[in-house]
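Here you get one chain, nothing else, as structure tokens; it is the form predicted on its own.
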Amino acid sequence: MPSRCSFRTKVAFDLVVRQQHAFCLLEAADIAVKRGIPRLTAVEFGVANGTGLMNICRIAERVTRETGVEFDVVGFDTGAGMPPPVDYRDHPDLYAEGDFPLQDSGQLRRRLPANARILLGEVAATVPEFLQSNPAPIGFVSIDLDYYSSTKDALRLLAAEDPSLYLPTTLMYVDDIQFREHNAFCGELLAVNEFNQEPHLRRITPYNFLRKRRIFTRALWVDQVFVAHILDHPARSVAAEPATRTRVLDNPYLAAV
């Protein structure tokens, strides 16, 4: 009888429900292990009825068993569904006021593990409050807010003064970019592009060559994984490992007769 495959193998073969969460949480934990960070924060913007948040909690538990890195899980939501769209940038052709409400926050909170919580309210207010609460370094951020305006407010999460509040490369999942109507001039992608134009040392880019590294290269979620590069992080100003010798590249052509 074949032995059960490991959690890492399941993640590699996209066998964990919501593969994007599994990949990002495991990747973040592996980075934390290398940096000696024992605990991370995982954030979801756009909780709705909590399916994604509970999924993150369950996967985080499995990642902890695999890596030893523990997680605090934080969900941000208005609790009342989406606010009115501001203008065309919020895709009123796709989303409307009141969509995706959190119907029973009390029940969801009772079902969450002790390391998870929900912050209700407009993210423009709850994000600054959260940043002042001295959280564990942020390793993963899931953006599922649909609107440009809400996402723009949510990305203030990545603009804290202290760069050690993040992993030097913080994993991100940007959910609402896959439909034909989505584009770089509306919605979540516009918010990301404007964030990248601001005068700070934080930049959000697609995860380089991730599709080529995956076993199932046609999975759609791969194009929704991004990396927040914390360019002012102390780790990006020093060598990753102490230099014990000068690195030299071999040239086999010089030895050829």
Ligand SMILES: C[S@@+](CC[C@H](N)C(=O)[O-])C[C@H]1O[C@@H](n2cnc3c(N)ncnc32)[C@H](O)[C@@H]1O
Second form
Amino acid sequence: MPSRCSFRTKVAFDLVVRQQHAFCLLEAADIAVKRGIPRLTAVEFGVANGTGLMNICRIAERVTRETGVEFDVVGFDTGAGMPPPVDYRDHPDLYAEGDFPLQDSGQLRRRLPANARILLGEVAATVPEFLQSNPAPIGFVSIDLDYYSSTKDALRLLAAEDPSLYLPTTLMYVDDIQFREHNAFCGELLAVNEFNQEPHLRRITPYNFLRKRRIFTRALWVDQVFVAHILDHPARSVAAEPATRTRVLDNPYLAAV
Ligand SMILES: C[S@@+](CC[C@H](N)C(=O)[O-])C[C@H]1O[C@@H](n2cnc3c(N)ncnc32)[C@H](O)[C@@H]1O
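Structure of the form predicted in complex with this ligand (previous: the form predicted on its own):
Let's see the whole complex now, leading with the same chain.
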């Protein structure tokens, strides 16, 4: 029997595989609709053999059908697997050089839709190149690079001069923070914390109260969703377009007297 459940309902009930991608892409598109942005960039850092990237592509297509917002999907990877770890901060206890190679980049490229591409090389080099390419505003960034050092380089994506390159609240998924060994002094979390100390107006925080807003409140992925706050975005400026009318708060106690 064909499913009559809408895409939004499936996302709400965690029925779309890789729930984090579904939630973040749909939320980013909803923000884009409100801001009149017709096209977004969705980024995956760390592609390996491309399961996550292909999943993002498929979900992006469904989100486009739902919202009308189109996506460019961009995956970043060395292509050769993990580089050598720098020190304990890269979790050599969990990951090693050469892990997770992209075994057949030709095959993956052939299977990707026309709106998706992979940028091969160290993110330290490919991110600055990508930022020069005049991309559509970045609405979603998935970090699955495992290492502190790689994530540190990848987060340059969120520090470009032009704040219009992002949504004012850009959705993020930070993958490698869930094992017992992960902590705020190593890995992806350390890179996020250091990013938040830098002298710019970009800050990455967990998505406020997301767990309480979900139907399945025990789902693990919820703790891996973050928001990149673009504090210098024109939408967050005092000079931003004023509200069309002054908002007034009702006081029901006054009416009851
Ligand atoms: C765990 S895998 C990604 C898995 C993938 N997201 C998936 O869903 O199947 C991590 C990937 O990060 C890539 N990587 C790690 N450090 C990198 C760096 N400095 N530059 C580019 N890619 C890097 C590795 O090549 C590896 O393929």
